[in-house]
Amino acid sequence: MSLKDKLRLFVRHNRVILFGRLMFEALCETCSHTKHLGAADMLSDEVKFAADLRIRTHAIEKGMSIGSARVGFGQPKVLALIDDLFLFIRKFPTASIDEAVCVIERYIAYNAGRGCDMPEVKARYEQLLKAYKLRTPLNVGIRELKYSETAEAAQASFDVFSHSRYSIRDFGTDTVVDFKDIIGAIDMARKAPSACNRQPARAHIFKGEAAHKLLDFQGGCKGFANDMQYALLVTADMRQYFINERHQMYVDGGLFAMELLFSLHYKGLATIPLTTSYKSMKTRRMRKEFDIPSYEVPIMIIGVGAFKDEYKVAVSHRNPVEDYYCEHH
């Protein structure tokens, strides 16, 4: 081996040099994040402000889809959302807030049907309607489904199958999930693509109290966590990637996670994907508390349980297909 080749290998594999290269890449990435992430100048950027409103709007919609949703839940959050919708339409008068308006309308009707009138929310909502003319009434809120129909759709052609999967927050508790179905779904998900067939993904299976401890740590499924029987922590092994691929593990792990969600749905299991987008200290705590190797990056948690015969889901309105692509010639 020539001196030049030895030097190239040294530069490529030396930890100190790798640290310096990563610091430079991190600095470049930090500059881009500082400019473009939603936290920066949110109130003066229509896309960033709209994203924040959509997240908060969907939180209301999700709340209605929980099996044991508390009557009258979330009133302070709804009032705060309405205040910010007023601000949004003042700043961006041509923008649409149809989805948020329709969700709040369904929220009021949902609680009124359960004996909670909420006069303050109704008054502020009516003021919003005077300031903003609804352009397109949307089908939002919650949808009532039957498992018999879901099970049939899960065996149908892919266009029907893929549209039949919803994130579930209204789990059944009378049926025990068969562990073999969990393993069978993971077996099916092995076909998920990964860069150069590296197959970095792993599913850490938590059951019973261990699952509830992990779900409690995640923190985003209060009110229905105890109805889930398994929690699958999907991770990806960062040892298989190099400096120019430092985000590829999230792509490959995410592909596996989506394949796993579809596989579990095919097996007739109710699921919900839960984020593991934590700051570094919480990620360290997760690794320590749940015995996750330091070289594995958390991708997501998938809560798994049984379906009810009849259950409700958040509609989760989707933008038109034109918003999902851009042609280049």
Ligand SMILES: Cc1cc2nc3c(=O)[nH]c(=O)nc-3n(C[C@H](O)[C@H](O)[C@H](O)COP(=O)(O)O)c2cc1C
The other form holds:
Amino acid sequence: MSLKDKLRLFVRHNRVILFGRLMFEALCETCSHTKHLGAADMLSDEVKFAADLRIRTHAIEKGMSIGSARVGFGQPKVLALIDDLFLFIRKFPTASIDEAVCVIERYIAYNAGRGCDMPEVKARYEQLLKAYKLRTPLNVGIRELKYSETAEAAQASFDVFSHSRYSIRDFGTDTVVDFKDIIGAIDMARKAPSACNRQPARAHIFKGEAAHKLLDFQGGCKGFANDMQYALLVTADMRQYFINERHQMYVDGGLFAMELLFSLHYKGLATIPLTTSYKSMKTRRMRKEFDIPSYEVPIMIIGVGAFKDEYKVAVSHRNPVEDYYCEHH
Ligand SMILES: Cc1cc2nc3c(=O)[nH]c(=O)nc-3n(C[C@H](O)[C@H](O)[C@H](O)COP(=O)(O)O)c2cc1C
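Same protein, different state: after the form predicted on its own, show the form predicted in complex with the ligand.
Let us now look at the entire complex, which starts with that chain.
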């Protein structure tokens, strides 16, 4: 081997040099994040501000879709959201807040239907309607579904199949999920593509009490965590990637997770993807408490349970198709 090749190998694989190169990459990423992440100057950027409002709007919609939703839940949050919607339309008068307005309307109707009138929210909502003219009424809030129809759709052509999957927060507790179906779904999801076929994904299967402990740690499924029977923590092995591919494991792991969600749906199981996007210290704690190797990055948790015969879901309105593409000529 020539001296030049030896030197190249040394530079490529030496840990100290790698640390320096990664620091440079991290610095470049930090500059981009500092400028573009939602947290940076949120109130003066329409897209960032709208994202914050959408997250909070969706939290209300999600709340209504929980099986045991508390009547009258979340009033302070809804009032705070309405205040910020006022601020948003004052700053960005041409922007649409149709989705938020329709979700709040459904929230008021949902609670009124359960005997909770919420006069303060109603009055503030009516003021909002005076300040903002609704453009397109949207079918948002919750949707009531029948499992018999879902089961049929889950075996139909892909367009019907994929549209019949929803995130479930209203699980059935009478039927026991068969472990064989979990393994069968993982077996199917192995077909997910990965860069250079590296197949870095792994599902850590937590059952019963262990699942509830993980779901409690996750924190985004309060009110329905105990109705799930399994929690699958999907991770990806970062040892298979190199310096230019620092984020590739999230792509490959994410593709596997999506394929697993579809496979579980195909098997007739109710699922919900749950975030594992934490700051570093919480990720470290998760690895320690749940025995996850330090070289695996968490992708997401998939909560798994049984369907009820009749269940409700959050609609989670999708943007029009034109918002999903742009043409380059
Ligand atoms: C990566 C990821 C993380 C999510 N985390 C949560 C969560 O912590 N809690 C929750 O209730 N829903 C969570 N969801 C579910 C989303 O709210 C849901 O996918 C979205 O509203 C679209 O609805 P659908 O899955 O019913 O089509 C998550 C979804 C994804 C993809």
